[in-house]
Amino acid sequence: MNKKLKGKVAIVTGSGANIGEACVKALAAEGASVVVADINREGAERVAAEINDSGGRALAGYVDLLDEKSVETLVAASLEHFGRIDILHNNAADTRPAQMAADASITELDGSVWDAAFAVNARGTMLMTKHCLPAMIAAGGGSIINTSSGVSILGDIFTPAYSASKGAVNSFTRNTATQFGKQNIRCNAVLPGLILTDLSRSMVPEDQLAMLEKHTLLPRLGNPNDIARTVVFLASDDASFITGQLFAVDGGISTHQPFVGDVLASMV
């Protein structure tokens, strides 16, 4: 079988579980090795092994994106492992639950869960891709996946530190495009919506699962393989002259006038 990524090597960060598992489960069926990164070790050893036993290879790699000293030492572990960086797919971000449940309203929330937000999810992307750059460059080239979200690019009534947060990995991504595509590195964001995970099945009631699933456009909801299967498309070179882009997967629940999902329902 001819696979697309058949000798390139991924970093995926905050791969131990739920989304960035099935994403660097999918790259590495996809033939590239590949480097399980995240902070939490159980996750990132049961990952690789997985893939291990399964026919592929993988690296179990501990990062603390809030260190630029873990960041430097995963990239050289890897390097010094497998050789070279083709892929960097930067999906960690900081969703603890108590983190999401102060990050609420503005007039009450506190600087330090803005700044908790921003030190992962846009300096964390920010130092991955600094540390990376230079051993991808010399492979001749890569691509750079970010993973955003949704609520990046609309007003919502919950989360403004991350929605911001993750506004600032957009900004970056274009910018890391601009500077380095003449080096023929790409840099895209993938912008999730809902994406049904044991994390959000734990943290969205119900209720409000049907209530989104009304406005998405498709018939269901998102799983952690819709993401992935962008993933591993921006990571090959059928995705070899798009760059700077930003990829919003979520079922078309961005795309319509916020009273669709509404007459939609009433219309059944």
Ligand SMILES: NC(=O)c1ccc[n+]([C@@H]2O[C@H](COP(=O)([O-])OP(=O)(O)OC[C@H]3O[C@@H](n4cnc5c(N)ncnc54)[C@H](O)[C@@H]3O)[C@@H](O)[C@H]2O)c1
Given for the second form:
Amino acid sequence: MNKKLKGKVAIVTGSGANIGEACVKALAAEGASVVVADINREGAERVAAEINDSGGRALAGYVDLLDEKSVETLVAASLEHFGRIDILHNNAADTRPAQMAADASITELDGSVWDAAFAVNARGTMLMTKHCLPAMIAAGGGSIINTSSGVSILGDIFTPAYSASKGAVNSFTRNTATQFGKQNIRCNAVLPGLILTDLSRSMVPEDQLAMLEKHTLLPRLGNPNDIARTVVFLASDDASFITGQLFAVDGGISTHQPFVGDVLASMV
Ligand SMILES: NC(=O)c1ccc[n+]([C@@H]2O[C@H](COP(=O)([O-])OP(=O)(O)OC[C@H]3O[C@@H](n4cnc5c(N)ncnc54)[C@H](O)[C@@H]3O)[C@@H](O)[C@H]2O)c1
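Having gone through the form predicted alone, I am curious about the other one (the form predicted in complex with the named molecule); can you provide its structure?
Below is the entire complex, every chain and molecule, led by the chain shown above.
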């Protein structure tokens, strides 16, 4: 079978579990050599071993996105191991339960919670992009995919700092696409809706999951492979004329009048 990403090298941050794991495995399954980058060493090593055991090529890489030196070390190790970088997926985010719980009422929001959200989600994305771009340009171009969120464009009553940090990711996506388009660098963002993972199941109560499903146009909530398939598409030459775009992957929850789910429910 002709694999879409044969000969390409991809780095995926936060790929030691959940959505990032699905994405890095999907990129590897399409023939890319992958760097499984995470602050979670154990997770990165497990995922890289699983890819290698199933015939792919993976390197586990420790990175702490709060630390620019750590980012530089990861990028250097990736280049030393695989010789080039073609694809960067900025997937990592600060989703620690304590951080998400403290990211609540705006009138009580501590500045440190705001800073923590921006430090990983926005500044971490910037640092990875900054340090990968020279190698990507040297390789003749490449694709950067930033994971944002539906709450970057839709108002919500929860997580104002997380939402604003993802808004910064959207803006940085367009800046990257604009500054480096002529060097054949494409940069797009994926905006997931609620994606069912162990983490989101533990954080979102069952009754709220049911509400989300009711307001989703399609008859189910999302799963990590929905994001992974979009990332593979954006990484591949199938998307070679697509840049600077924000793609909602959310079953249509962001596309309609807010009362549609209630009207549909009243009609059954
Ligand atoms: N799950 C959802 O419903 C959902 C919805 C919208 C957007 N997203 C986004 O999708 C992405 C993946 O989310 P997930 O649900 O798989 O959550 P997750 O917590 O499993 O993934 C985040 C990853 O980032 C890593 N990370 C955190 N801080 C880091 C740091 N300082 N340095 C390096 N790595 C670090 C974590 O170890 C983890 O592996 C995130 O960007 C998240 O904001 C998720």
